[in-house]
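Presented as C-alpha cells, the chain that follows is alone, the form predicted on its own.
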Amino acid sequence: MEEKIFDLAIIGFGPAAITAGIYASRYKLNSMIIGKTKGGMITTAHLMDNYPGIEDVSGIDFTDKIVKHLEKYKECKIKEDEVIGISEIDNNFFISTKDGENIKSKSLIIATGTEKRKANIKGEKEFIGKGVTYCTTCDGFLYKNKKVVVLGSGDSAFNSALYLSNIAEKVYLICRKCSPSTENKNLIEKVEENEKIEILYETEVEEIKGEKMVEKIITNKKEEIEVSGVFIEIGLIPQSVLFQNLNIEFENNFIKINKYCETSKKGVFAAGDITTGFCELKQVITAEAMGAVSATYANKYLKTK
C-alpha cells in the first residue's frame, strides 16, 4: 500500500493555524492541522472588542466560530495532539505526535504561538495553583471579593486588571517601569479611572508568601501587601524549540519570515506570534493575516514542487 502523504501540515491550533487551514482547503490542498490546544492563547481572552465585524466576543466563543468555519471544509483534517518530533528527509517532512502517529507532508506551516513567561520570583513556583496563576480568565472567578495583584505593564496586564476589577475586592497592578508599556491610551485611561485598581509603578515583587495558599507579597520597597491571588502577565515565550533542527533562521527564538511568510528553508512557512512577523503588533487579526499568506504561498510552492 502506498504511504499517505499530505500536501501541507500545519503545526498549531490557534487563529493563524486555523486560518491557514481554511485557505489551504479553499486551494483544495490535502492538509492536516496538528495542535494540542484548540484556539491557542486566544481562549484566555475574556473579551475581544477590536475584531472588525465581531463585537464583544469571548476568546472561547471566538474560537468556536473559527473552528466551526474550518470544519466546513473536508480537505483539512484536524488532529488534537501534541507534536513531539519533526524531521526532514528528501524535501519531505516527518511529524511524530504524542499518541504515536507519524505524519508525512510535502510542506509545513509552523504556527505554534507562544506561552506565558514566568517571573522567577521567590515563592512563585511553590504557589502555582495555590494563588499564583498565568491565566486571568481561567482562574479569575476564584478570587471573587478578594484582593489580588497583577504583575506586568503591557496590554495583557492592563486587560487582566480591568477584568479582575469586576470580580475582586481590589486589584493592585504592579509595574516595574515608571510608565505603562502598552501604547493603548484608551486601555490606560480605563485602568487609571477604575476605583478598584491601584497602580504601583517602579515596583517589583521580591517574594510571594503564605502557608498553604498565597497570603501576601513582599515588594522591593519592603512593603507587605495582603493578597489571595498573583496573576503574572509579563510577556510571552515563542514555542520554537521543536523546530531548531530544521535549520531555519531565528531571531530571539522567534522564527524569521519574509513578506510571504517563508522561512529560510524551502517548503517551511510560519505564521502568527511565533514569528518575527510583519510588525511588532501581535494580535489575532495579524496572526490570521499571516495564516492566510502562509497557506497561499505554500500552495504556490507546491505547484513548483
Second form
Amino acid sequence: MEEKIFDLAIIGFGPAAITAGIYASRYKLNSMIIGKTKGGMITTAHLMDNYPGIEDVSGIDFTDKIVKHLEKYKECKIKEDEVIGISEIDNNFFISTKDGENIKSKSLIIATGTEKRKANIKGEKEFIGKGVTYCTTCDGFLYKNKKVVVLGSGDSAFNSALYLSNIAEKVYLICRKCSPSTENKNLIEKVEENEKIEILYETEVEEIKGEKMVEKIITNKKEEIEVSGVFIEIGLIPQSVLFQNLNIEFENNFIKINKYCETSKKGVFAAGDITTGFCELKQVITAEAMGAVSATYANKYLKTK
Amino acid sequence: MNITELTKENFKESVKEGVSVVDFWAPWCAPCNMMTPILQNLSEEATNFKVFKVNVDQEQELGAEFNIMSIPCLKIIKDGEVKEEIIGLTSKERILEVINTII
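The form predicted in complex with the partner chain, contrasted with the form predicted on its own above:
Zooming out: every chain and molecule, the one shown earlier first.
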C-alpha cells in the first residue's frame, strides 16, 4: 500500500476535473486525478461550437486537447481507474479503487458528472444494443435510411434528432411535455423546419416491441410507430451515490456547493455537472470554471490546514 | 502489435477455428476508443483465443450481417459461430469471464 499522502485528489475525468488538475498543478499541489472515462460526457458530443476560441470541435478531439494540456504538468498524476469507496478519518480522505489501490489525500474535489437517465419503458432493457441506445454519436450512423425515434424534449434530444435527420429516413421526436424544454431557439427552429423530423408532443412511449431487434414502439395514445432505433435522451442523473457517506449536503442527488465550490464539509470541494452549480447551465465552459474555482479554494484550504 | 482488422474478405476464414473475440467499432465512438487499450492488453496476454476488430464504418456489410446496432459490441465466436456478445464499454475481467465460459 502506498504511504504517500496527496495534497489533493480529484475524482472524475471530465472537463471540470481536468481543469482542476491544471490549476492544482500551477499551484504546485501534489495531486492525482482518478477517473474511469477520459473526457467524460463531452466525448459523446458530435460537435461543440459554443466554446470561445475553438470552433466546430468534436467531443473526442476536444478531450484530446485538454488531456494533453493536463499532461504537460507533472504535478498531477493521472489514474484511469474507478473509485469504489471513499471515507474520511481526521480530515484526511481514503480512496479505494477497482484496481485495488488505496490513495490518501488531504483534500478532495468531486467532479464525477452525470450519466444518461434510463426511461424505464417496457422492453427498454431487453433491446439495449438491439435498437435501444443512449449514444447518438456512437450509434447514429448504424441507422442509415431507417426510421428512428428520439425520446426527450431537452437540448440533447433536439440535437440528437437533428443529427439523426442526416442519416435516418425519418426521425420521430417524442416529447412528454407540450413544448420543448430547451431554451435554444435556434435549435428548436432547425428541428421544426426539418422535413425528416416529426415532433410528437404530449406523447409517451409505453412499450418497445420486436422479435429479435426493435421493430416498433407503442405510445400512450395506443399508436404503433414502426422504428428500428430508439434513442433515449431524457436527461442526466448525478453520479453521487459514492459520496453519500461523506456527510455532505445534496439537493436532488446533486452536490450542494457555494460560490467557492465548497461543499458542506471542510476539505471537500465539488465541480461540474454533479453539483447544484452556480446556475442551471450545464456546459463544458461552466464545468471548467468550477474546476478552476474548486482547485483555487482547495489550495487556500490546504494552506490553513 | 496492433490488433488485426478484419474485412468481409477474411472474416470467415479468420474466425472459423477456435475462440475469437471480435470488436465491432468505429473511430468516432468514444467508448470504442476507450476499449482499444483493454483489447490490446487482452490480445497480448491471449494464449487460447484470438482478438480481432471490425471497423463497421468501412465494413458495413459485416455490421449488417451481425446486426450491429450499438457499438462497441464484442462478439465471442467459437469455431465460426457467435456464442456470446457484450455491448458497451466493458472491463478486461468481464471479457475474460465470458471467454472462460466458452473455452
